[in-house]
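Take a look at this single chain in structure tokens; it is the form predicted alone.
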Amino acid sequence: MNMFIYIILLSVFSTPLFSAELMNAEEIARHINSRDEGIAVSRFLTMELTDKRGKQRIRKTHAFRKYYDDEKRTAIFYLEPKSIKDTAFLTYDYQAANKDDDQWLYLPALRKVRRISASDRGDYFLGTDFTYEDIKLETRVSIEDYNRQTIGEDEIDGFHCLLIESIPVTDEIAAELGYSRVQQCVDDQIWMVRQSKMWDLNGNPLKTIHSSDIRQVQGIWTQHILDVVNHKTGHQTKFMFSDVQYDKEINDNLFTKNTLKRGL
């Protein structure tokens, strides 16, 4: 065989023409949602809210989450400052696609528990740049609300990520969520989202969420800092988690409307 032809054939068959096919986005979403989060968790959450002029407000809370088979319950109780103390939030997240989640907010000034309807889930949560839906999902993703595809690879904070793009399945759901498009960088070693970018209903950049200080707590990968920049308002939110405990006994009574009103 002619040496020149041999070299060409050797090059063709020894060097891949394309990189390995990237994992399907739906499979990535399943990996994210099946990641071990523990049966229950107790943690303190400090919220740092900064407006476009640099003025800061600090909120301190105690947050709890517990799984009941396919149902997830989350409760957040405000501790400081005095002006917002005793405000509380409760959500029941059901896995069944045909069942709306239940969410309630207790406002001490009104002395009543207000139910958050499914159509309100795109509203911002108590002055932060997270929506009620963002708070409910936590580190998971909604399977039913989006059509998604893998669009490439990226690197965040030195970690390799798979990049997925998600589009709401209907215009009505997009209006509820407040997003026309979402891009997420998913760490394919620990299956956590390290960065999310959202676009508003007109297709303009809305906000970016950056997750950092991700480390294991009692064997479970845990994010300790979430930074959000709202590109439309210039407002920023930082969530800082501390004293995270997955092995602490959590009383079921915490996840009731009576406890919302009564407080910790």
The other form holds:
Amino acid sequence: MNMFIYIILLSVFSTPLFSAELMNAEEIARHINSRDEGIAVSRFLTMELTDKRGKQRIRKTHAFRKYYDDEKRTAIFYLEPKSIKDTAFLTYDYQAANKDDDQWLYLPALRKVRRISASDRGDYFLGTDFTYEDIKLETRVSIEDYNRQTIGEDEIDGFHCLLIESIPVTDEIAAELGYSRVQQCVDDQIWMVRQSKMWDLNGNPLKTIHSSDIRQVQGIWTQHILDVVNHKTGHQTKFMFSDVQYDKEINDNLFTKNTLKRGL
Amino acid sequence: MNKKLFCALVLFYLITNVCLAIELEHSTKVKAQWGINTRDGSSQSLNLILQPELVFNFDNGIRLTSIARAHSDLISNIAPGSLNRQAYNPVNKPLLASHELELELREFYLEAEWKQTYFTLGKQQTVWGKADGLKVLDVVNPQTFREFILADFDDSRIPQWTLKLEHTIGPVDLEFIWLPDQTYHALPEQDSTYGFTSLRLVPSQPPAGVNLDLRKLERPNRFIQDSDVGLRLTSFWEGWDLTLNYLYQYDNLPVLFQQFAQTVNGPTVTVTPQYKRTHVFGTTFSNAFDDWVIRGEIAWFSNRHFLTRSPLINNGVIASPELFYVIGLDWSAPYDIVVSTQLFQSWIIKPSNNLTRDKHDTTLSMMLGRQFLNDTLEIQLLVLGNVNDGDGMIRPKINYQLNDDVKVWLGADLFYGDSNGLFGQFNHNDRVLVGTEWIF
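Switch over from the form predicted alone to the form predicted together with its partner chain, please.
Whole complex next, starting from this chain.
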């Protein structure tokens, strides 16, 4: 009898119904977005752009980000190469879904700060394989743009991950973002996306983003290398962050069009 | 520019920089372009620009920027020597080493911040406005018309000695400018490639038997009384980038007063070019809505001058306020194509029926552009057309970024329309361009 009960219990608890359920994808997204990113950060960012023939272009920038209640401001100043030095990008990202972000680009050749349409978010950012939206989100995910579900588990660079799949809420949003599907591998110990795979609007593999050299800086988990491979064009982008500082005082004036124009 | 002053400035900055600078940034731009006239295959221009730039960052936060420029064109009719240089203030005038070569201290300015006021002092560019292709409020600095409006604004704008103060009060940025440098538009000589012939800009040639007496340009030269002054307020409100602008300046184009008289030499038309003061009140705005960016500029000039059909009418010139504005729409179209359209309209306020242009004048522009290969290849088409005269220009261009430092381009500047039109006057100047730029 005891043996019979044991077999029954074993068979019941081994069914999927009672297995340890994977965390709901929305909850994972909330964990990702509530991870401490610091109020502000200053860092140098080197961009390595490599085309399919191996020809390389390198950009060096100084980037700043600061939160203001429900608003995030980001400024990126180009330092090298000399041909695009002083180009600068500024964005005010609002939490409210019904409010468009405000974005500006300073082009030194024109000596003018130009307003950029926020719905260009699916466009590629200044020749990289990241879109404006990728740049804006940094390590976060967009809650309102996608329906998502947890589809399994995986391992990236030896770290356990939860796999979530995100589908844009509408075709219109998919067209804006340039993605029909996104699959992300989320480290459930530090709630950071270690790998993202994107598919284009026709369902073909578009690109893969891989985060590495993730370590704590002043107590905040920080990715230091981002590799993107565009499967359609063969183009690759590598972002390398250095001198990351969360405790540096960042003047509010940095996030103004005047500073964009004057440079650092 | 006066040679002694030029040397003194170079010496000054070398001494100060060697002594105090803690960080030096330097770059050099080399730009070469060959223009071929499509009518006869002759070379229209063959120019070379060498532009070294030094930026010294001092340990006290002060920054000194110095940009020099050597500019040569081997084709005589478009070379630096083909430009009328009377409009330059002597302290701003480039040094003409030969007909084909000019040397210039292009920009030379100090930037410093003191008690939350940002100072920029020296020879610099002041850029206002949001329009592309034509200028509405971007009239603070004059420009050279050696190649009409075909050169990049950054190259054709004439930097001026300026004091600029910027200060932020609450949500408003204030910019005050004072320009004691009396330099105005540098116009090409009439027989040069882009010399003006349109009746909108220059009086018609006197009939046979009537002499023309063109007097020397009367350029204002009093340091304080003849300086220009301006104020710009900038704010960001509910998603709108807004500015209010005011400028008290001498209009950068001379007024060509004409007088007909019987002289001992026979009937003569005397043309006296003079600069006239105007107040400029303006505003600019821009905002983004979904795929669209709307931008615009409105300018009110209190005192502008327009040519009449005859020197006998009001000395050949009518003075009137002018309302000039531009509305632009930029559309991020499907397939990453950018479509930018603009409507420019100029209204002469004072009634007159004897002008060489219409009272209401409309120009339309459209730019189509797309980037390829991760922004290394850019294809662009710009069309500018004047509705009243039915003339315009078409400018296709392909840019290719060979690597981080070098880009090459192939393009064309094609004019159409009547020879009396602003664009049509250069109908015989259609050209194909090849060029390269190297920045290191």
